[in-house]
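What follows is a single chain, given as structure tokens, in the form predicted alone.
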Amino acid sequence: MEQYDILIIGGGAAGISAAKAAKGAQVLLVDRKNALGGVLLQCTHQGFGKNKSGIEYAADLIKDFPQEVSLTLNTTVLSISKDRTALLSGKEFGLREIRFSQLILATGCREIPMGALPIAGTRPKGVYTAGQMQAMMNLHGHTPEGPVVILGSGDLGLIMAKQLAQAGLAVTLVEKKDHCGGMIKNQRCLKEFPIRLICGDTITEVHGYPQISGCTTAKGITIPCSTLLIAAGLVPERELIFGMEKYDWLHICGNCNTVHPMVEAVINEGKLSGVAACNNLRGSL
């Protein structure tokens, strides 16, 4: 069985930073996608670092990625065991079991889907999470049908509202709180584009089948739409270590630790985890 000093799960900003900080260790970084960069690769909007897009920021981040780090892409980690073994599944090799001394979990977070919300009605076509639509538009060139309703006015909801409005689609934002969420810089789109904002309300029912035709809010407002985006929040993705104790060989960083509004905080946690894992290795030696 292959043995590594450090196993890093996740090739986004946190995982990349951890790998770069783990100097002198034998490192394996595993990611389910076909390229390093994580969610940054689907972010074409400016605002990362010195006003770069997420794609540009990711390119800068991996410029000096250490060649000595073993990189396995298109691979999913199926399980982590308390005896420090990991089961990997990849298209090129099938199943593969490895051993590690230190584990850095940098798996990011996942979006809350409509199925997790108290929304009645059918499950028609045209319903996506905001992140799914961002990837579809920016990675695959797909523009949805309008009008569009977005549930949630956090940063991702606002970013997608702006992008869809720029594409000429009518957009309505529905926000459960009594005020718009998201950072001020992302709220500017509400003044720049004719985006409708409904606060203090939420969607309770969707209509139409097989294609969505509209939705109704808790206050009884019916909004016609051909696309509904769910931007209801993010949940750290930590299922691989569910039920595990706080072992000294386990390090959690980035958005799977806590959801960060800024990528710089993600990078900093990745660096700290890489250094901590190396310090633990030196202590064991």
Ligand SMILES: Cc1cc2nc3c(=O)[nH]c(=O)nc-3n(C[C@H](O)[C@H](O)[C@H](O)COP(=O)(O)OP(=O)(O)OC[C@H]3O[C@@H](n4cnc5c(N)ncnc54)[C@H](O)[C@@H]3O)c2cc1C
Contents of the next structure:
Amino acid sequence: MEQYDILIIGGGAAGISAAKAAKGAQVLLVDRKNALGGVLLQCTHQGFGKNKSGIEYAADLIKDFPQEVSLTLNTTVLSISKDRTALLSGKEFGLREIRFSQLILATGCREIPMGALPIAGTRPKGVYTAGQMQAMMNLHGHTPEGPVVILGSGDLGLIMAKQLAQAGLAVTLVEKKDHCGGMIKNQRCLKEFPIRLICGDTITEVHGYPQISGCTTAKGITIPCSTLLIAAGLVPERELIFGMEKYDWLHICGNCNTVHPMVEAVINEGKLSGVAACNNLRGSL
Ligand SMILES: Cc1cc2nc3c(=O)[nH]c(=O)nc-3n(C[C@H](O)[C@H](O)[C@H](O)COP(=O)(O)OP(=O)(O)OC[C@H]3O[C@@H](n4cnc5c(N)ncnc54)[C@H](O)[C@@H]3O)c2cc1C
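Give me the form predicted together with the named molecule now, not the form predicted alone.
Every chain and every other molecule in the complex is listed next, the one we just looked at coming first.
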């Protein structure tokens, strides 16, 4: 069986930084996508580092990616075992098992979908998570049908509200808190565009089948729409290491540790994980 000093799962900002910091070790980085960069690759808005887009920021980050790191893209880690083996499934080689000494988990986070929320009604066409729509618009050039309702006014909800309003669509944000969420810089779109914001309310029912035609809130407001985006939160992606959090060979960084609004914090955690994994290796040698 192939053996590596360090296995890094995830090639976003955290995994890339960990790989750069893991100097002198035999490292394998695995990502299920076909390119390094993670969520940065779908962010066309400015605000990363010195006001770069996520795509530009990722390009800079990848420039000096160490050649000695083995990189396996289009490959998903299916499971991790306590005996320090990992089962990989890749386009080119099918199933493959590897051994590792240290594991760096940099798997990012996932969005909460409509199915996980107490929303009545059918499951019609036109309902997406906000991140899915961001990828569809920025990577595949798709523009959804308006009007659009967005559930959740955190950073992702606001970023999508701005982008959709810029595309000329009517947008309504529904926020269960009594005030808008997200960073001040992302809230500016509410002044720049005619985006409707309903606070202290939430969506409890969707209408229409097979295509969504509207939704109703807890306070009884019915909002006609052709698209509903769920921006109701992000959950760290850690199922792979369930029950293993206490092992000293495991290092967790980036959004799978805690959801970070700024990329700099993710990069720092990635670096720390890379260094900690190397220190552990030296200790064990
Ligand atoms: C919509 C949005 C807007 C943002 N805007 C800003 C901003 O303006 N400014 C700023 O500084 N920061 C911003 N951030 C924050 C920052 O960009 C992110 O926190 C950071 O890029 C996350 O990096 P990560 O490596 O932790 O996760 P990700 O980038 O999500 O990387 C995780 C990687 O792991 C891979 N993966 C997961 N599971 C597996 C598996 N089982 N097998 C193989 N591969 C796997 C995924 O394919 C992915 O490539 C934004 C974040 C989001 C989501």
